[in-house]
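Listed next as structure tokens is one chain, alone, in the form predicted alone.
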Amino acid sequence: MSTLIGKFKTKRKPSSQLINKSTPYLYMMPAMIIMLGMVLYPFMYGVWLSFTNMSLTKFFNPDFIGLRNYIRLFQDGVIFSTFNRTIIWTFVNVFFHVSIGLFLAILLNRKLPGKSILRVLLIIPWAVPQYISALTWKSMFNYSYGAINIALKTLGFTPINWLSDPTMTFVGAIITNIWLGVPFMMMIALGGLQSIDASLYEAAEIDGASNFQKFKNITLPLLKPVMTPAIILGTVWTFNQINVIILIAGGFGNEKTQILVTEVYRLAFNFYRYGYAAAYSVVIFLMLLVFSLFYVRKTGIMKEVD
């Protein structure tokens, strides 16, 4: 009898283990269903759209045209100049976001008079709605009445046609986006700096290390796990930034002020070439995916997390 009870218990054990293992998945299921509906379905729909000729005239009955959109996209010379402009846009913005943000974080991590007020002032660009900041900067770029040209005239320099010259409009958009992005990197870097054990710096001082050696051998390596995800996020956000370009340039009029994402928006909602714009979007997604995988692998951030 005891043998039979023992066998019965042995048979019941796997089912209870199965229930225990499946419980987390049951809790995750509602979130997974929402994610599938809100992320995976639009993504797969966009990929399918890129293989069709959907436009305003073919909106309800698009034809499957295979890779024709992708072939036309790479045969179009505009994409390469737009791609180069996007790389410049992304690199310059992220470089100044990180360098200025890290510099300000190091300053705020020291003993300074009025540090709390200074910290609030530096966070303001992040707290103000993006379109208000962009429109404020646009008024500052005005040729006749803008604060920047008034300052240049006062210093004896020639005023600049910020909003008429496409190249200078693009430079103005970069300046605006740098101003907007610095507080995020500053806060991330400041959080990382405050988590570094002060005894490491004290030990380095006893060994006679200079400030640069402490920054190179202590600060930068210990900030790496914090800053790497922030830089990836910053790169993706900057690459996909659309508001600043549109607001500073005043729309999609000039091709020389466009980056890849604004070009996609222009193709989809100005020219109604939905299939072609979807192919553009898929190419942008693959670029960002390759960059993220390469960067994560090169920096080894996932190994440190494990």
Contents of the next structure:
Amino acid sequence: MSTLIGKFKTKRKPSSQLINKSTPYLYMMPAMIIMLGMVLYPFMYGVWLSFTNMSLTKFFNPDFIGLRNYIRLFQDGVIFSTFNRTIIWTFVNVFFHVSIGLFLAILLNRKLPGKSILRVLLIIPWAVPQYISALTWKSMFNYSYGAINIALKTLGFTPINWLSDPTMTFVGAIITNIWLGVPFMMMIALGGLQSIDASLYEAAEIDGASNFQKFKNITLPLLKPVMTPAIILGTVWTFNQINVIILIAGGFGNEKTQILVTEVYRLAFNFYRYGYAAAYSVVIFLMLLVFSLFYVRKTGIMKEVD
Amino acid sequence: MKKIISLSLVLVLIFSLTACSKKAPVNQNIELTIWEQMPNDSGQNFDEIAAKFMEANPNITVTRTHYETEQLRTNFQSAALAGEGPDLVYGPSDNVGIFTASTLIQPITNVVSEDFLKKFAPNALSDGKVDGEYWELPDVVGNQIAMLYNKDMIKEAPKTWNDLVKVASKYQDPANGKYGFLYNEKEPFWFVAWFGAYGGQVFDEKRNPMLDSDAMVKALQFTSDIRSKYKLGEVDMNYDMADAMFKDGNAAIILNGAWSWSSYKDAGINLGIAPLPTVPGGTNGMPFSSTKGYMISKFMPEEKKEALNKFFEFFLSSENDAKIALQKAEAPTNLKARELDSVKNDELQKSSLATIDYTTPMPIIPEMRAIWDAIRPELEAVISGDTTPKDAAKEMQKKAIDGINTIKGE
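Give me the form predicted together with its partner chain now, not the form predicted alone.
Shown next: the complete complex, the earlier chain at its head.
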């Protein structure tokens, strides 16, 4: 970017330097204004809300109460068990999204009969509206008539009470979300795989590398620039995934199936605790920010951009 | 620099233009906007009435926007926070408590006269009464759950639970997908009927929850007994499945609300409707009943008052109220509408009036949310055998108090 502006500078007179420097910003201004209005303003509003006691009875005239929401949040204690559950939820989901997605991508990247049909089939979970898939899964989890329990019974296992036992409901939600999230990771990985030069594998083959060595030393490192942002995105999405849990658990009733964001939603829209819910969201935002910064630094993915 | 200035000028112009467009002159043509939560067929009914209304009042336009129950509430709240939103909200009366607490609506007497209110059933009106003011103009009352039975299988409606067990057990054959008695046992709205049958009340006069009671323990025990002791019902039964089973003639008796009755007639079921049976050691099942009606936004412009008055006069006339009420087998609130032959001779309306006596008005205070949320997980835990009715009742009470404190912001 600096070299580009530098070229402009040499061509123009010094008096118009200000304009030259501001030209790129002028071009960006429409987008910036929209970003400010759509992202920054609501964000700042949310932060401001977290310092107030806006609630049902303080709807139009909330008071500024400083950090009291944050203090109450950590005194409450529920946040810790919910936090643990959220970590399990996010980790298990993203782990399987990436591993299954990568596995399928590698399969699809090979010569396979009927590959195009397979690819379409594998992308279907992504193309079907999320809540239709989630509700379909929910019916499959039904105790007496669900496909899963019927399959279990046929195979000689005892059927599982998916929707009445909160732990199993949570497991069910995880299974559903894994199914929903795999296609995205698979697409990204497939794109990355196709951009890897085949000659690298040929060279490795000549050197006598095994399949696993090829995967570890060529595929994985070359996929990293593609997969890292996808994993960050996937983590943030999963962390903030509200639909699947609510649809599978049938609402917010049971606290043993809730994750942090569903808790925020419950506080804001069931209990009308807008200020408190905003404080919750700010804490969630900070968690995700720290995670992303840490992950970016650890993998060094942004280095080229800097 | 000039560029920046001219650009910002253009932007200011665009913003002010869009701002202006919202304040179109309203003297000539008045638009009444209404956000509603009506089932599809009731919505069509509403449109027919609206078309006639607009024909009679060419300077008034009625625009309706449909939302689902939860969306209606949250969207109206966020719109009202910005001082915008519709002039009218139509929906169940439990929104009244929430909207009055957050001061989003105004008393209906700001628009209609006390005289006009005399046309309506007093108990229906009082459903929307908070702090001595009427906040909702109800058009139907009902929403109660009743016992629905297939007359081809059950000749006469059982009056007691033991009678029900006798007649229903014959048809109970889950292995072949046949059931004598079904309902979605995990849904608190159904469960409160048993709670009421044992004399339970969710709140005392001071709005304190009363879930940890003898009535709750008995009701939970009874719910759990339905499958374990009486061998009726089915694991994991939900609304849609019970509904489908009954429509296909695979269930002899189900419990469902007034909104659903006409759909079973349409499905060709030889439908019988009766109050819930008396439970062992208690009275008849006592489900909640509630009204549906119109609420007026706090931000409705003064100049629309007259038009709104006309709107109410027209939509809640005996004829039109009857039309809306007949659609969903809920009783009209307009007393004269109840005298109309079309209502009097309607089978479903008869059932509606026959079962409405065995109901308790559903509390509309915002604290009710905490009650629902407290009941559900414990009810599920009792049904799945993870806890005892006694412990569950204690835990419910604790959760309800926590929830109410959360709502109050304490």
